[in-house]
Structures are given as C-alpha cells and as structure tokens.
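Coming up is one lone chain in structure tokens, specifically the form predicted on its own.
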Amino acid sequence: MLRGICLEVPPGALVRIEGGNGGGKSTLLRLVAGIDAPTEGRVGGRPPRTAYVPERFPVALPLTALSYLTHLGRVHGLGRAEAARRAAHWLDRFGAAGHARTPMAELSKGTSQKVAVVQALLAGPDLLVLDEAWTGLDARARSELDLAVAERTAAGAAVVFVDHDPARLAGVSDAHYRVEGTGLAPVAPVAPVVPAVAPGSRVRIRAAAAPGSVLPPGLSGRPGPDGAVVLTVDAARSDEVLRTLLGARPPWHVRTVEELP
C-alpha cells in the first residue's frame, strides 16, 4: 500500500524508481500509466499518448506478432498501413523481424518481451512507463531500448522506469526515487565510477544518445561499430568529459569507461 505519494514527471524527464521486491514499485508505475486508479488522491496531467510495458507480458493471444502490433497501432489512431510499417520498423530495430508472422503464443520469452516493448513505442508516446522492460532482452535489444528511451526524452516525452540493474541508464536520469515503506524518497545522484588510472594515461569512453544527437561543444569522437561514439581523452580530463556528456540535453548514456594500455 502506498500513501502520501507526490511525484511530478515533467515533459522530457527521465525518472528512475527503485525499491525492494514487493515494495510497491509496480503499483506506482501502474498508477502513473493509468492502468490502475488510486483509492485516494488523484493523478493529473497524464498525456493522452501514454504507453506501458508491464513486468509480465501476456503472450497467449490468437494473433501473430505483426498483426497484434498493427492492431495496437490502430487503437492508438494510426492507419492500418502506417501501423504495419511502424511495427515492422520497430521489430527490425529490436532484432525480431524474423518473428513478425509467428503466433504470439509461440514466441520465446525474449521475443515476446521485444513485442511488449515495440507495442509501447509504436505511436511515439508522450509518457512511457517501463516496468523491468529490459528483463529478458538480449544485449542488442537492451542497447536499442536505451537508445529508444533517449529518443523519447529528446522528443520531449517523459519516461518513468524500474530496472533491477543499478547500472541501467546510470547517471542519466533527471530524478531518482526509492519506494520506502508506504512512501517515496528521493535518491541522491551518484557520479559515474571511473577506474583509477596512472598519471598521463588515456581513457576510452563509449557513449550513446538518440540518433542525430551531436557531441557537446569541445568534445570529439568517432563512431563505433555498435552505434556508440568512442572518445579517447587524457585521464586527467575524463571526469570533466563524463560530466559534460551526462549533463547534455538530451543526456548521453555512458556505456563503458576503460583505461588504455
């Protein structure tokens, strides 16, 4: 049971919620998404285009992945052709295009989770609520969801998420809360961990952001094979570079920081 919750989610914000198992995180996200209604108080200002990825996704549906997503797209107001086009686009981005015509009930847990994520992204929601949405995804799909989150916030949408991995979007969120007892407490931001390096050494930083994003002024890098940008800087300057990346709008997601041999 949650009481006395006061949570503001402005447009373009990325909000992380954490807490122990059974503590009320999923309940809070369902209230934010409008799946459940509060017994007391109210939730106001929720945008009409709100999407939700549940912790457990129902897969026993008499539809193929593509037909299910096309149907959901039409529910969101898209025409049939546009809904099908967007569904195919997102399935391809998440590495599930080969399962477009597979019945939902026959999908693996990982692929059904990709479909769950795609249905939430189809119509470009203004509020995206993710409850352990990365769980069950392969590495490529997890990275793709990271980028999709960056794209939505860059477009002015708000994203509220829960994930069991403390490194998920670490240092990127605009607000961070923990469910404690029946309430919600703010969590102080934690600076990214940078490995100890010898004086005069170099550090390689891999970072990613929404497509079309440019590095902040004063930084330069080269594209990596996985869509990330690779920056090589003096170790003495690495803290400054990390702060600049994380403080950019939209923020960059720092994937790895490593000392060069």
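Positions refer to the first chain, counted from 1. Definition used throughout: the rigid core is the maximal C-alpha set that superposes within 1.5 Å between two forms. Not measured: the values here are computed from a predicted model. What changes on going to the form predicted together with its partner chain:
L14 shows a C-alpha shift below 2 Å between the two forms [criterion: core-superposed Cα displacement of 2 Å]. Annotation for G218: C-alpha shift of 2 angstroms or more between the two forms, rigid core superposed. Here V43 does not count as shifted, since its C-alpha moves by less than 2 Å between the two forms after the core is aligned.
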Contents of the next structure:
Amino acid sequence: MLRGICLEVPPGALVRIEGGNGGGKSTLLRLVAGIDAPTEGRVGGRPPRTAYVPERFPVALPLTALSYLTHLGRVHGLGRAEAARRAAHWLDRFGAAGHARTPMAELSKGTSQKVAVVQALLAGPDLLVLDEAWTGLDARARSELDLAVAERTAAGAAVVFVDHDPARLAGVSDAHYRVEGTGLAPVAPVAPVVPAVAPGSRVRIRAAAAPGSVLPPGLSGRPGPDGAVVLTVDAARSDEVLRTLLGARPPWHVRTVEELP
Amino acid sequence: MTALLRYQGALLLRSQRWLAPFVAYAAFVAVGIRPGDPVLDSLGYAAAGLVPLAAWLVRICVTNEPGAARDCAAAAAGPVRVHAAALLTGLAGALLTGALAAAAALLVCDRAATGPGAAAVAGALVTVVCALTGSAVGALSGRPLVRRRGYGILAAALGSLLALVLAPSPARGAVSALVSGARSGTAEVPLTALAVALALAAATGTAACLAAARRG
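For comparison with the form predicted on its own, produce the structure of the form predicted together with its partner chain.
After this comes the whole thing, all chains and molecules, with the earlier chain placed first.
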C-alpha cells in the first residue's frame, strides 16, 4: 500500500525507483503506466502513447511472436504494415529475429522477455515503464535495452524504471526515488566519483584462480602455472579491472592491490 | 478499439477455447430443433440456449489473456478499453453463433403459421436480447468481479438459469413472448425486452470495466 505520494515525471526524464521486495515498487509502476487506478488521488498528464514491460512475461498466447507484436503495435496505434515492420526490426535488434514465427508458448523465458521489451519499444512510446525489464535478458540484449532507453529519453520520452542492479543506468538517471514504508523519498544523487588519483599513476593487482584459469576477456596478462597473476593497470581503470575479476565466473580471488610509486 | 477487438478475436479463435461452448450449443440446437416444428418455438428454444453460451464465451474472453500480456495491453490502450474489448468479443461470438442457429431454425422449421419476414425479425431480436443478457451474466461472473474460477463458473451457471426463469429478465420475457406467439401464430417484436437487455449489458459491462481499471 502506498499513501501520499507525489511524483512528477517530466518529458525526457529517466527516473529510477528502488525499494525492498514487496515494498510497492511494482504497484507504483502500475499506477504510473495506468494499468491500475489509485484508490484515492489521481495520476494525470500521461501521454497517449504509454508502454509497460512487466518483470516476467512467460506468456502462453496462441499467437506467434511476430503476430502478437503486430497486434500490440496496432493497439498502440500503428498501421498493420508499419507494426509488422517495426516488430521485425526490434526483434532483430534484440537478437530474436529467428523466433519471429515461433508460437509464444514455445519461447524460452529470455526470448519471451525480449518480446515483452519489443512490444513496449516498437511504437516509440512517450512514457516507458520498465519493471525489472532487464531480468532474464542476455548480456547483449541488456545493453541493447540500455541503448534503447537512452534513445527514448533523447527523443523526449520519459522512462520510469525499477531494477535490482544498482549499477543499471547509474549516472544517467535524472531522478532517483526510494519506496519507504508507504511513501516515496527522493534519493540524493550520488556525486560522480572523481578519481582521487594523479594522472599517470598505476596500480598493481595480484589475483589468483584455480590453476589453468584464463583471464576474463578485456584483461591482458598471463596467469602463472599456480593460477596467480599480476596485473599492472592505470589507477583510473583499477576499479573496473577489480569488478571484472570479481564478477568473472568462477570469480578471481584478489590478493593484494597496491599503488605503484 | 478496432485493434483491440481484432487482437481479442484472434486470441479467442486461435485459443480454440470457443470449441467447447460451441459444440455444446450445437448439440443443444440439434436435439431441440426438428424439421417441421413451429418456427417461433424453435427460435425461442435456440435463443434460450444462447444465454449460457454467451456467459461462457464472455468468461472465456476475459480470462483468455495472461496477466502480464493484459498489463502490456492495458498500458497501451487503458484497462477500461482492454476489458471492454474482451466483453465485446464474447458478445460478438454469441451473436454470430445465435445468428447461425436462428438461420438454421428459419430454414428447417415450419413457417406456415407465421410470415417468414415476421419470424426472421422476431427471431433476430430475441437472439440479440438473449446474447446481451447472457453477456451481462458473463461480465458479472468473470474477472475482475469474480476472480476464482470455481465461483465464476458457478455464478455463470446460476446467473444463466435465473436469467431464464426470473420474470423481470429480458431473456425470459422475449423467449416466452415468442413461444406464446407460436401458439397464437403472431410474432411479437420484443422491443421492451431489447431495451432492458441493452441497458443491463451496458450497466454490467461498465461496472466490470471500471472494476478492471481499479484492480487489474
């Protein structure tokens, strides 16, 4: 339940909503998207072209992906040929063109999610509401969605989103709110972290993994026979390298990090 | 709205969930309508069966779309119009089926007692009245007003029965007027029942659509 919420989403704004599980994030997004009406108060000024991506879309509809998307494009107000053309274009952008003729009931979870994202994007909505839309997408589709969100906001559309990954679109959000109790509190924008390192300084990272492991792509270095590796990188890049090492599957164990004189 | 109706129509047709009510109704009509029967009697019989059929079809249409897909459509077109499209698709299916049954009755039954034109008009109106009444029952016994499947089916069955036996029901009024017309050989045009059925379907449809906007 949410109470006494006042949220303004100006055109072209990217708004992030966060909060705990079951805290009312999805309820708020459904109100913003116009799927539900509030019991009290009102939501006004919603642009005519609004699109929503649910968190889960494993939908057993008796239609193929392309046919569903064409129908939804027409519901969004597009003509038949235009809807089919854009559906094919967006499926291709998300790497799901091969599934255009697959019945919706036979799609994998990830491909279903791509169809959900495509139905929202194909009409070029002026308000895009994403409820953890990235969940279940592969890495390429996730970055494609990041790009599509940037395109929409650049075109003057408002985007409101929830995502469990705090790094999602971090730094480009215009506003950030947190659902707390029954209310909504603005989250102060995090000042961009200015690297507190002198240009040109370097950092040495010692890390180890099981013998025979290879470094994650993007890092250059040769692990020794015991699986240990020493990487010397620009200090400005060291955080990124550490993230890559720790985020690798299986993760690398970071032994030491030292700044070189 | 046209796009939503086309989408709902495609969902209904391709889901094949219309088959069960259609086959049941076809059996009901095939058993009850014999060549040589008085045509008004048969038209009234076919129309009476349309009440549960319409309720069944409307219930199918409002539950046909999984929640996530319904949410996407609701964001695009508004929940009221999405629900209205589902109700109207069910009504259209009932009208189409009723038209087929009425045409069959007009073709095979004995039209000697009444003029074929008068019988066709009366049959068409009674078909519309019963389809509207059944759709009203379906709108009240389906999502979002009744969410549990079991209760919904029970409500639809009970509602259809009441719509056929209770005196104020437009379906009962129109069907009994037709059947008594068969005795006297005059086809009565049930305009009052049509007006009541239209008002009933509009009121129940509006209530269901507003509830759909309130709580999905």
